[in-house]
Amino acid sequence: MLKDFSLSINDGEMVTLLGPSGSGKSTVLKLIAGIEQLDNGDIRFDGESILQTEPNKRGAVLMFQKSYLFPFLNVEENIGFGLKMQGVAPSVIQGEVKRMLSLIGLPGIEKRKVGQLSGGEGQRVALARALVTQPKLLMLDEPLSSLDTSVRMNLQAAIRDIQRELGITTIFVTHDLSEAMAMSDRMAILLDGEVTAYDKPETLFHRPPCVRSAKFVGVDLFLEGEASGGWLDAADVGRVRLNDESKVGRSVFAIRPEHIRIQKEETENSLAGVVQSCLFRGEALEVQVRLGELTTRVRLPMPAPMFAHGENVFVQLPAEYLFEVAA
C-alpha cells in the first residue's frame, strides 16, 4: 500500500523506482497503467488528470520482468502488433519493425520464431514491441532480473541508450542498487508504500538524507550524539570530529563503508575497534569490526592487507566523508 506517495517526473527523462519486494514498486506502475485503480489521489501527465481516460489511450506502456511473448506470432508480427491494432498500414508496420530491430541491435531477425530467441533477445524484442507505437511514458517492472549478469548489464546500456536517443520518459522498477544507478537520471528509494529519498543517483549513494534510505543503499554506522564547535560527543564511540562547526545540537552523522579506513595506529578520529571477520569481495576487501556497542561494516579497495579475526585495529572516519542524516 502506498503512503502519501508523491513523484514528479520531468520529460525525457529516466527515473528509477528503488526498494525492495513488497515496497509498492509495480503498484506504481499498474496504477499509472489503469491496471489498479486509485483509492484517492490524481495522475497526471502534462498537468491533465488521466483517471478517467481508458489504460489503452493514456499512452503509458508497461513492460513486465517477463517478455510475455505471443508464441504463435513471430519476431515482426511480435513488434508490429500494436501498430496493426491501431489499423497502421502493413508497409508502415514493416518499416517500423525494421527501425526497431535495428535500435535494439537485433537487425534482421523479423521471421525468427519467439521460441528460437533467447533471454536477453526475448527482453530485447519485448522492449521493441513497447516502443514501436512511442508511447508517452515507457514503464519497466524488473525487466532484466531473471537474466544472467552480462547479459543483464549489456541490456542496462542498451535501455539507457535507446531511451536517451529516443527522449522517452521512462519509469524503471528495480531492486537493485547498481542498477537503479546506472540507469538513471533521478532516482526514488521506496521503502513500505513511501517515498524516503528523491535525487540524482550519485547524491543518494554518498550522501541520503535520512537513515532509513542510508541502509538501503549501503550505510550501516551511525554515530547519534550533541554537536558543538566542529564536534559530535557520540554516546557509543566518544568524540568525533565533524566537517561542519556551524552544527549544534542532538544529531546523527553517518559515513559510507568505502569512505573509512582501518590502520595500526591511532590518530584524530580514530576508534579502538577488534576484527570480527575478514572477506575477499575481488574489487574490495570488506572488513567487519567491532567498536564498542557499535560493529561496522569497512570496504577497502584492493590491494589491501588481510586482516586476522580479533586483531585489535583502529577505525578512522575522515571528518570530510560524515554527513548528516535525519532520523
The other form holds:
Amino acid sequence: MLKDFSLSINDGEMVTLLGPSGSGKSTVLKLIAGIEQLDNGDIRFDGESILQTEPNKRGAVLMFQKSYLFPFLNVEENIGFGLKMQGVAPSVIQGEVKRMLSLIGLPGIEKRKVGQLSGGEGQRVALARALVTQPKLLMLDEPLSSLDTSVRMNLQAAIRDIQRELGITTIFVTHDLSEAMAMSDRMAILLDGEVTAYDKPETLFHRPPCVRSAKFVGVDLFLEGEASGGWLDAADVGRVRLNDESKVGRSVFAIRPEHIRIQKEETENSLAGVVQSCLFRGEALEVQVRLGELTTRVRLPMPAPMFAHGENVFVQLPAEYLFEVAA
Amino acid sequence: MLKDFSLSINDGEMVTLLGPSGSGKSTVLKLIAGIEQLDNGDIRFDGESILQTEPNKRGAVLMFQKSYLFPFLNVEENIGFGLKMQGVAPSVIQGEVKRMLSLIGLPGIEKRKVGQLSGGEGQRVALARALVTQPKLLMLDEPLSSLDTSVRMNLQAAIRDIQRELGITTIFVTHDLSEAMAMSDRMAILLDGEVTAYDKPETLFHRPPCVRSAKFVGVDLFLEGEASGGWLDAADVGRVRLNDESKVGRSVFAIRPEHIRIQKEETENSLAGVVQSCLFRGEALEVQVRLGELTTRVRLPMPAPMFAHGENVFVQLPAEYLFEVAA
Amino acid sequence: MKYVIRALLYLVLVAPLALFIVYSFTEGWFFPAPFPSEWTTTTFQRAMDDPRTLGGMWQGFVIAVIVSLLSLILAFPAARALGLRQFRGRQIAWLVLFLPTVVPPLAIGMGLNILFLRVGLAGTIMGVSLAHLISTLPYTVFTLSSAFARYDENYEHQALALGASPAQIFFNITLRMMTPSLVVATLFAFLVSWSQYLLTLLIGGGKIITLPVLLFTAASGGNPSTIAIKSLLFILPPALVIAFTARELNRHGNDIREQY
Amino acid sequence: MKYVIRALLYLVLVAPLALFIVYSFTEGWFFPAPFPSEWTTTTFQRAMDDPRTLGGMWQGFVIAVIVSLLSLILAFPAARALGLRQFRGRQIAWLVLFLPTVVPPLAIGMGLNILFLRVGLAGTIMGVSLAHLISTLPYTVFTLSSAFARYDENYEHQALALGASPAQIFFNITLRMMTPSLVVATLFAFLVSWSQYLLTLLIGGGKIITLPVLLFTAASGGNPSTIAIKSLLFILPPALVIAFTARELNRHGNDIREQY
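Structure of the form predicted together with the partner chain (previous: the form predicted alone):
Up next: the whole complex, starting with the chain shown before.
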C-alpha cells in the first residue's frame, strides 16, 4: 500500500497526513501502533527503532473516527483504563482523571455512562483517555469526521490548543483540506501511498510543489509550455506573461482559482473562454470556464455578478500569482 | 419526526432541503416516494393529492448516497430497468439508454458491469436510470456525500446543468451548506423536523431570518439588546451603532464572520476582545475571539497576520453588515 | 502451512468415504491384517437386490424434496421479518424457532405422533415430511434471515420508484439478490431431512423406511460390509449435492462469507 | 393482535408442560374421558425411587457441563478466526464444521465407536462427552462467530495502544465484550448435550445411561404416566436454564438481536 513513504517529525510538532480515502493514511498510523506489521523499512522514535518494541510498550496512542470508549465502563473508568493496566494506584488515577476532564473542558462527568455522551463529548473523553498515559506520540485518525460542522470546528480549536499546551508530538490524519490546514505545523500530502509534498500549510496551499499536490489543494488550471524571456507559450491557450524572466524551457505553471479574475474585455494575460456553469458558494461565486481544451474553476469573492451558461468572457491570470509546479 | 412541515415547489424548480443529520430530511423524500406512510397531512402534485396513488405510479424517483445499481445487471440493463418494467419495447429502451448515457457524459459504457464503475460514474448511471422514466419529480438524497471532493464538485455542476436542461422539478437533500447553495433555486433549512427558513440561497446566506437558521449558515455572533435611535444597547458587550435608525425595542442583531474585522485600536462599533485561537483555512484566517460572555468566529481574508492566543484586540462590526434576526 | 491444513481437511473428508468403499467391496478384513484379503461385489450386490435399499433411498429423496420446498416457502417470509424488521416479541419468535434444536426431538416426536395418529398423518410421507420441517426450519430461517439482515431494502425502493409493481420487484430484485442464500438454505433443508432418523422412525411407525432407518437396523446387526454399503449409499447423495453446489457457493463466495 | 400472538406462543410453550404434569400425577386417564379419574403420586414415587432416574439425570448433567466447557474452550479461538479473519480455506472450514449437522450423527457415531473402543473411551463419561462435542461445536462456533463478525477489533487496538498486555486485553476487553454471546453459546451447548440420545447410546454402549436414553426405552414400553414423568424430568432443566438466562438475554437484548 505504502510505496515511497518517508517522514520525519520534530519533537512537539503537529503533523497532518492529508490524502483521499485509500491513500494509505491510516496504514501509517497502524504500522506505528504495531497493529499492522511493516514489510520493510523502519520506524524510529528519537533515533531508535521501535520495530522490536512490543506494541503496548511503544507509548504511541491512537484515536479513531469512532471513540471506541469501552461500553461497559463509565467515563472515569474509561479514562483511567491505561493507568489501571499499568498498575497505577486508584487514588492517583482518580486525580489524573479529574485533571484530564478539566483539560478537555468536561469537568465533573466522571460517573457518566458512555452511552449518554454526545458525539463530540465522546471524542473529548477518548482524547483524555489517550492523553492520560502521557504518550510520546499521539495519533489521531480522522477523529472529527463523523461530527456535525459546528462541533467539529470547536473540537479542531480545542485539540490544537491542548496539543500546544502539552507540547505532545502528534500525527493527525484527515481527508479534509480545511481541517488539515487548521490543525498542523506541517502537512504531508499522501497520494497513492506516496508523500507528494511536505511543508507548512500556508506554503502548500499557495505554492504546492507538483501538479498532483496542487490538484489536491484545489488548483485547477495548469498551463504547460515553453518558457523564455518572461513569457510562457502555452500550446492550449496562447502566450502568458510571467513574473520570472529568467525561466527558460519546458515548464508547467499553475494558479489558484481565487486568484483568477473574469472580465468582459481583453487585457494582458487574459484568455478567451466560455462560461460552463456558475454556482453560488456563499462567500464566493464558483464559475467553470472552458478555455479551448482546458476547463478551469474560478472563485470570485462576493459580491460578484452571476454569469450565464455559454457567456463569452475573458479570464485574466495575474502574472504575480502564476507559480511553477513540477509536472 | 416532522413537526410543522410545509413546502411548495414550483414546476421545474430545484429546491434543496438543508439540515443536520437527524433533522428529518430523508423522511420527507421517503414520504413522497411512498416508502413511508404519512400520519396526517397531504402531498399534492399539481394540486392533486397523491396519497392514494400507488408508490410505483407516482412518477417520483429517488436517488440515494449509494447508487443502488442492481449488481446482477449491466449498465444498460440498469438504466433500462424502469422502462422494461413498464413494458416498453427493447429497441426503444436501447435508444433511450444511449441518449441518457450521452446526457450524463458517459457514452458507450452500455455493456460495462456495475462493479467496474467508479463512485462518480455509479452516481451518474443512477441518475440516468432515474431520469430515463421521465419522472414528474426527481428526489436526490445526499447523492454526492460519499464522493471525493473533486468528483463531487464536478457532479454538482453536472447535475445542476442536467436539471436546468430537462427542466425537471427536483428536491435535493444535503447537510452541506456549500453544496446546498450551489445546487438550488430555493433552499429550505430543516431543523428538528421544522422548516426554519425557505428562500433563495443568496438571501438565506446573507440575511437569515432567525437565530437558528443563522447559526446553521455559519453566523456566530448575536447581539441581543434594546434598540433606539440607531443604537443597540447590547447587555453583553456594550453599545453598537445600527444603520436602521427607526428600530425601537428589544431585538437581536447578527453579523457574518467574514464581515467582522480585527484591529489594534478602538473605533466606532469596535468591541474589546481576547484571541482564543487562530486557525489557517487557506483562503481565510479563522480567529476565535472572546468578547465578555460571548465568543465569536472571525474570518479574515488572506493575506492576514496571525494572532497569538491571549492577544488583546478590538473586533469591529461595520454597521452596514449588522442585520436583524428573529430570536 | 496452508497446504498442510488443506490436505488434512481433504483427508478428513475423503478418508471415511474411502474406508466405506473398501469395506463395501471386501469380505473378512479383520483387525490385524494390513490389507483386505479378498475383494468381492457380492455384499454390494446383495444390498442392492434388497428392495428396501432402493425403496428407502427413493422415499428419503421424495421426503427431502418435499421438505426443502416447504421449508423455503415457510422460511422466506419468516426470515424476512426476522432479518429486516424490528418488532416486539422478536426474541420470543427466535426462541420458539430454536426450541426444536434444543428441546429433544424425541419429546417433540412423541407428541407429534399422538397428534398425527388422530389426524391420519402418522405413517404417511406427508406426515414424516411435516415432522422433518421442525428440524429443517431453524436452519433455513437462520440462513435466510442472516442474509436478510444484510439485505438493503433500498434496492427494492429503487425499483418501486422506477415504476416496478410489487410482484415485479419480488421476482426481478428480491429473488435475484437472495439467490446464493436460497441455494444454501435449500442444501441445508435437503441434507437435514435426508439424515433424519428419529422423527422418521417415530412418525413413520415402520411404514416409512428411509436409509437412516435401515442403517440403524444394520448397525444393530453388525456385519461391517452391510453397514459400510448402506453408509456409502447414505453419504454419497449429500456428498454429491455438496460437490454440485460447491461451484455455486464458491462463485458467490463473498456473499456467503458476509452471511456468516 | 400482538397479544394474541404472544398468548399463542406461551400456550405452545406451556401447554405440553402442563399436559406432562397432569399425566405424571394421574392414573388411567384414557381418551374419551374429559378429566382424569384419579390423582396419584405413586407413579411419580415409583419413577423417583428407580435409581436409574436420578442417576441418569446426574450423568446427563455432568456430561452437559463437561461438554459446555470444552465447547467454549474449543469454539472461542475457532469462532474468532472464522468471524474476524479472511483467509483461504475459510469456506472449507465452515463446511467441515457444519458437516456433523448435515452428515448423519448415526454414521459419525458408529465410526467414533470403533475408534473409542480401541482407545478405551467407549462407555466412559469422557468418551460420550467428546462425542457430544460433534453436535455442540457447530452451535457454539456459529453463535460466537456471528458475534465476532460484528466485533470491532479496534476496541482491542485501543487497549493495546493504552498499554494493556495481550492477557489484560483478553480478560478486560474481549471477554467483557463477548459476554452475552458466551452465555447464549453455553446455553446451546448445555441443552444440545442434555438432549443427545443417539450418540450417548452408541458411545455409551449401555454403560452411560442418561435421561433421553431412559425416555426412549420408556417410549417403547408405553405406560403414558412413566413417559410423562420422564419427559417432565427431561424438559424441566432446559426450561429452568432458559428461564434463568432469559433475564440475561433480555438485558443484552440489543446485542443478541444484532447477533442474529
